[in-house]
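Coming up is one lone chain in structure tokens, specifically the form predicted on its own.
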Amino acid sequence: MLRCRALLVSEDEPGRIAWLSGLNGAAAQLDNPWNLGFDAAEDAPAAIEALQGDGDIQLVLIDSRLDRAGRDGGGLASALRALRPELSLYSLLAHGDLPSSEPLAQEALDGYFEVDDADYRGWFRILSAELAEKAATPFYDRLKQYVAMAKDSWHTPGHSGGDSLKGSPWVGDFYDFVGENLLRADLSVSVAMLDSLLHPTGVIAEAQKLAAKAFGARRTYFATNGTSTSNKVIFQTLLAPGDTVLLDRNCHKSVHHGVILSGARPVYLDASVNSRYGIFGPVPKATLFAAIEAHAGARALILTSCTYDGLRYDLAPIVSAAHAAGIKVIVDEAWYGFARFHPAFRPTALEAGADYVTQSTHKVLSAFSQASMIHVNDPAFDEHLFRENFNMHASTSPQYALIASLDVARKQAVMEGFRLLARTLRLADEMRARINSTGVFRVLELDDLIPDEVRGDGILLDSTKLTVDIAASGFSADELQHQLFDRFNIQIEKTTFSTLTLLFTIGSTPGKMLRLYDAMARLAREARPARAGLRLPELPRFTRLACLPRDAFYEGGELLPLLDDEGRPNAALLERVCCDQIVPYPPGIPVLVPGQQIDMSIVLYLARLLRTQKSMEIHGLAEVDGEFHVRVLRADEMERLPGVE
């Protein structure tokens, strides 16, 4: 049952019983749709206690008296919102009392009450309405009632609103799989009462800037093709052929992706690795200044925050650092975008000051695959750039249904996010210490998982995100993993070579934890002798680049064998220059990229995981006739290309 919750917070206690009675009898005599009721809390403790323990509560009302200094609240509004910034604040201003001049308290409110006016159903009306703006979604709704209005398609997309599949004899099953309202949504560009993705000025650019305000950002846009197609998008739209990108070698593979089509000079900064696990953490804080200090004319500079694994930089000096050099700051918060609506996970890269942030809302959050949010807080942003960047890889006939769900997942978390987050952390604290109880099975903590290199770094771990140690089970990774999907109907997130990894997210339920613990503690009673001396090859270190990763790319090269006919390392690679970038996967971090010599280590390393990783996929490889080839520049091609430095 949808349930919100005013918080009146004041030492007037015959204030608060006159209010308190007012603004409860105004809900019961008037339209309540959000089913708004009234609490009430004495002093700025008890407000921020409340606000902790109820994730309902949606507004806040501050006598102006309980800060002497701002006559306005401003103080407990100012730490109110930086413990839940999705809260609407209002203060309570007493007769001839004036706005705070001061721009933080100004920042922190949303408005103001006159107590001695006392228009108690005047101020139900005002935060009944504030309620109808954050949990709008003006382009959900424009999609339902358009579909509502039944229309007959003589346009795009050729399933006519599912009518071409309904009652088929070979494909309705998909009509019904699917169902109705989907495939009625389904809608062309052709549709204007649904704005335009391309160039919105209706529905779509109402939700965007709703999902501006929610995350903390200048401005946010909607992309229907994923994280991997944002990240694109910035690069080419900060970064000209040549200028120089500092870049954590453990980025998303788009990321490298980003640095051939924008012609951009990478770079490369090695991660740290935890080669007793197989996890690759963040680049080391001093590996980061010292590249800031020695490119201080990059264009840009690139994190991953949180990782796959749930490391988390901390941002705000490194941003700091690199502001000062007049870098700009991307951050990929893919597996974060979550983090604004709980205290536990931020600051976030856009609080931390990053100039751009993208992150998959699919992942986390409840959208759709490939529905992704791109946020900018650049002050210097070309927006005209942009757009041109990101209509050259957006499609023209985008999915609707997409946009839809971002639209509700923003409204989600606004209305609801820290109560569903509590829930998360509370659910991933109890399957960590269900998991540890089987004496088998041992969820790694901070210590475990931060490779030494960063100790000192101030990383945090995403608890959400549990990495689980199987190593005294006796079983392997991939063991494991079909045990779970066959027996017991449970798909996890990913495994190294001795390590589960299990996503917490608001889409948990204590009865899938149930079924989980179940399914460890059985797993755990069937353990075998442990397996000693499991490691994962360690990635080499970066070699060199010889020439611009786009150079190598759009060149013919010729390709060589990984294996010679002996089945050795090919020693004909050495010294050669890597066309592709390749990538296990997982983890994703590429072993070379385009542009990048190749030596002993390099071929050792590809050719152990051949062997040895019999479940790990290796992109940019060219498989002919069964075996695996690298692309390499022919000698003419690296002749003729220019080199790097």
Ligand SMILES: Cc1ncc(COP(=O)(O)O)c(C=O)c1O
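C-alpha atoms forming the largest set that superposes within 1.5 Å between two forms make up the rigid core. The model shown is predicted, which means the values in this text are computed figures rather than measured ones. Numbering follows the first chain given and starts at 1. First, how it differs from the form predicted together with the named molecule.
- With a cut-off of 2 Å and the rigid core superposed, W34 has a Cα displacement that falls short of the cut-off between these two forms.
- After superposing the rigid core, the C-alpha of D54 moves by less than 2 Å between these two forms.
- Once both forms are overlaid on the rigid core, the distance between the two CA positions of D43 between these two forms is under 2 angstroms.
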The other form holds:
Amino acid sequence: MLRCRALLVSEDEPGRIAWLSGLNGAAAQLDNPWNLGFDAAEDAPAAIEALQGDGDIQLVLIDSRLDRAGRDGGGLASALRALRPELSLYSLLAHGDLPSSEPLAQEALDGYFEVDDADYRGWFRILSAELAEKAATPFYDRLKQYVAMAKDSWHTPGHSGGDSLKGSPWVGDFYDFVGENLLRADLSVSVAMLDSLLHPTGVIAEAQKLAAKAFGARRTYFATNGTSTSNKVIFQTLLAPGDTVLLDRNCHKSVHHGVILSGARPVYLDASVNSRYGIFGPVPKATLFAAIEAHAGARALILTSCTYDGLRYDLAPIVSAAHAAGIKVIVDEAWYGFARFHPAFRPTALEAGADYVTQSTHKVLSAFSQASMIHVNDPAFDEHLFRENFNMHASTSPQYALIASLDVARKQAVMEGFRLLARTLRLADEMRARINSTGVFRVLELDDLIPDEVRGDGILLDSTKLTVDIAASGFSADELQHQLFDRFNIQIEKTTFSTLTLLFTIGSTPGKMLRLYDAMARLAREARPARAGLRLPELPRFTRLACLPRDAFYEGGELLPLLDDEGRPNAALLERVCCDQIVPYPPGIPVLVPGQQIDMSIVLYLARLLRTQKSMEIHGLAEVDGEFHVRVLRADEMERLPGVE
Ligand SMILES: Cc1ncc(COP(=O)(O)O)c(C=O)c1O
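Structure of the form predicted together with the named molecule, please, following the form predicted on its own?
Following is the full complex, with the preceding chain placed first.
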């Protein structure tokens, strides 16, 4: 059931009693769609404790006499903002006191009441209106409204609200499967009252504004082609041909596609590698600082935080160093869109000062697949250029259910994100302990995951992503994945050679956890002797960029087989320059980028992946007559292309 609480914080006991009685009385008498009720705390520590324990508290009213040093309850307000930035905060001012003129104090607060003003019905109406604003879903509401209007459709899409499917003896089951509402809500840009994603001025613009406020951005844009597209849009907005961009070679493939599209000159930063578990770690701080210094004036730096495995950077000093060198910072938060809504995950990249942040709202919050957000805090943001690039990538027929799901996901994060994330953290911790109790499987801790090179770098772990060491079970990762799927009905996120990754989200439930634990415990009892000689393929390091990725990509090249006639790694590939991006998926991190020189470690790695990870897709290899090939530059192309220093 819907529940909202407002917390009054005051040392004035008679005052607390009067306010509580007046406000709860107003809540009982007036229209109260949010089921808003009022509680009190006698001082700042009690308020913080209440806020930590009750995720349904949405509003806090702070007696300004509580904290004279920080006028308007400024000290407590700042502490609460740090704890839960989505809270609405009000100051209760004594008669005759004026609101602080300090911009910081003003920013921390949403409004004021006067302590002696006993118009509790008036207070209640103001607070109720604030909740209505936060809980609004302008686009989703308008979409429902339009569907309810039951207009005849003489426009796209061709299924016409599902009418082409409904009742069909051949495809009528699809209508039943996806449901009437989804089909009726699948509309087109012809419907003006639903605004336009490509030029938003109405309900989409309003929804984006609410998202910007929620996520702490100056501006937020919805994207319906995933963060894969959001990354490309930002790259093309920021980078012109020849501009220098600093990036971790282990960035998602969409970032490398952005390099090709923009024509930028990439400077690859060597990430740390945990070869024991086959996991790429962050780029060491020293490498980052050195690159920033060596390439001062570069256009941008992009980092992934957190990674697929949950490793996140200590971003603030890195962003400061980049800004001091005139470099814009883009952070790919594809896996971290929820972070703003629980202090265990903060600071977010925006809070650490990043200029651009992309998030797969669909990966870790409740939006539909492909629904992504782009957040912008760059003071020099060129919206016109952004819009041109956004329009280059976005479909002119966006799926409206995706946009509605972004609106809804933002509302949920604001209204109940803290509570749900607290539960997710609890479940993840419980699961960690249970898995470890099998004595066979072990959840890796930060210490296990991070390579030595980054130990002093302030790297943190998002503990909702569980990496389980399976080596002692004697099963291979593929075997375990199949056992979990076939025998126990469980689909996990991904595997490496000796680990499984379990992703806890706000959709994880105790029931699912119970079944997963049961499966892991049974598999642990079936453990075999650990497999001797299970050697992980060495993750290949970046070699050398022979020419710009864009130049290599647009050449014709020639195809060479990955394996020679005897089935061995093909020596003819050595020293050749790759034209494509070769990406094992998941996780989507390239082993080769266009323009990169190939060496034996790379050929061996790919050959071994094909042999041992049969379920893994490897994007970028060409299949000819059932054999995998790599497209490489011909000698004449090599000669013609300018090199990169
Ligand atoms: C780090 C990173 N960035 C971006 C993406 C692309 O996100 P999407 O699937 O929303 O296109 C992924 C997807 O796996 C990713 O891991």
